[in-house]
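Take a look at this single chain, the form predicted alone, given in structure tokens.
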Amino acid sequence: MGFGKATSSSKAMKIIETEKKISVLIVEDDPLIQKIHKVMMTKFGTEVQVVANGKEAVDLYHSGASFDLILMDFEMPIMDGFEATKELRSMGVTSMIVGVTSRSQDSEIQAFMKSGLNACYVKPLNAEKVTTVLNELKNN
């Protein structure tokens, strides 16, 4: 019986090893938050790319890039998260987009959500929030 368990365990490991990594785009203008979120997402085994504003995110999608998850800051120069999310959704982007904001007023978060977000969290992300997001992504 012990042999059967080891075989099952080995098969499970192979499935995990060959499973496609989740790709994440971090859209954030603050270099410190960029680093915090990149380190955290990398620890969860994701492939991460970082851009500094919404226009760069939209341009990436125009060039053919795609991601499983987009972490979208609200306030950024050039194009904010609200406009970038609306633009991405109008382009047909179906990736999970999670707003990340320093704003905590319900009215501002609700307005950001209406732009097409799947969820919204107050900065910075922590392990519990990331786990929730990744589990939701895997279950959809």
The other form holds:
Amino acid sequence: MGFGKATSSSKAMKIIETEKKISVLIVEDDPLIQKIHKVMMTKFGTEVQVVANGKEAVDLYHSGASFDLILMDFEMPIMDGFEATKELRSMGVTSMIVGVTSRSQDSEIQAFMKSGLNACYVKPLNAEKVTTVLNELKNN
Amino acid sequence: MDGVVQLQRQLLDYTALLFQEGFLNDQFTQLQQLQDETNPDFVVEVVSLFFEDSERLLNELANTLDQQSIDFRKVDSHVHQLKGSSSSIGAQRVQNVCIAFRNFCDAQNTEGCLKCLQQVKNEYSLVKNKLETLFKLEQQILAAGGSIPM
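Output block for the form predicted together with the partner chain, input the form predicted alone:
Below, the chain from earlier opens the complete complex, with every other chain and molecule after it.
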């Protein structure tokens, strides 16, 4: 009596990983910047959602949503980027949060970083900055 | 076809001049590169938003600086917004005036602010005019059956 060669399904089976799109949440109140950043991030192959202030971002996470990357503006009504980032981190959110601000002074950027950002860039975003952010996200 | 080639040449030369004269910077090129079949009117749409934003902000600035007692924080906030949107579309000269304008706000210098308001109005008017000319040239090329050179 012969038996077929036993194969370990886990060894023999090839695990095919489908490339999932990076999900990005743009938190920005200015419609002009919203439009530019949304098209830019979409062009880089990411899945984009846009909200207009920090509270909307926090509410999304409270409702169970999650994103690979959050692009967080600093100055926004209702809840600014600093408060929103602090709140998200205190909720245990580990998504990459990148500040995007018009403030260019070192001291202002450092202050924003203290809220729990992974990085901070001065507006406007361009292809080079987006590439750096996405590479850092992929490497982590 | 000669006509289209001439128009295309005209557009490229005109665009190059706008960069040379400092009206536009690389950010404008970034916007042009984002335009494609899925967003065929992206640049016009973004620039139109910039025009709307700017006109609103310039009116608000004029009103705020016309008050008996000037609220410099309010002036600064408007200029900050104008600086942000001008830098987002690459309107370099408008952006530069906004930087100087904010310094006068910090110093609460009314005369300096009023001078900057006039300057920023001039620069805005110039870049608006030039962008409208650029878009007209693009429309002429498309109407003649050509494509926009990059």
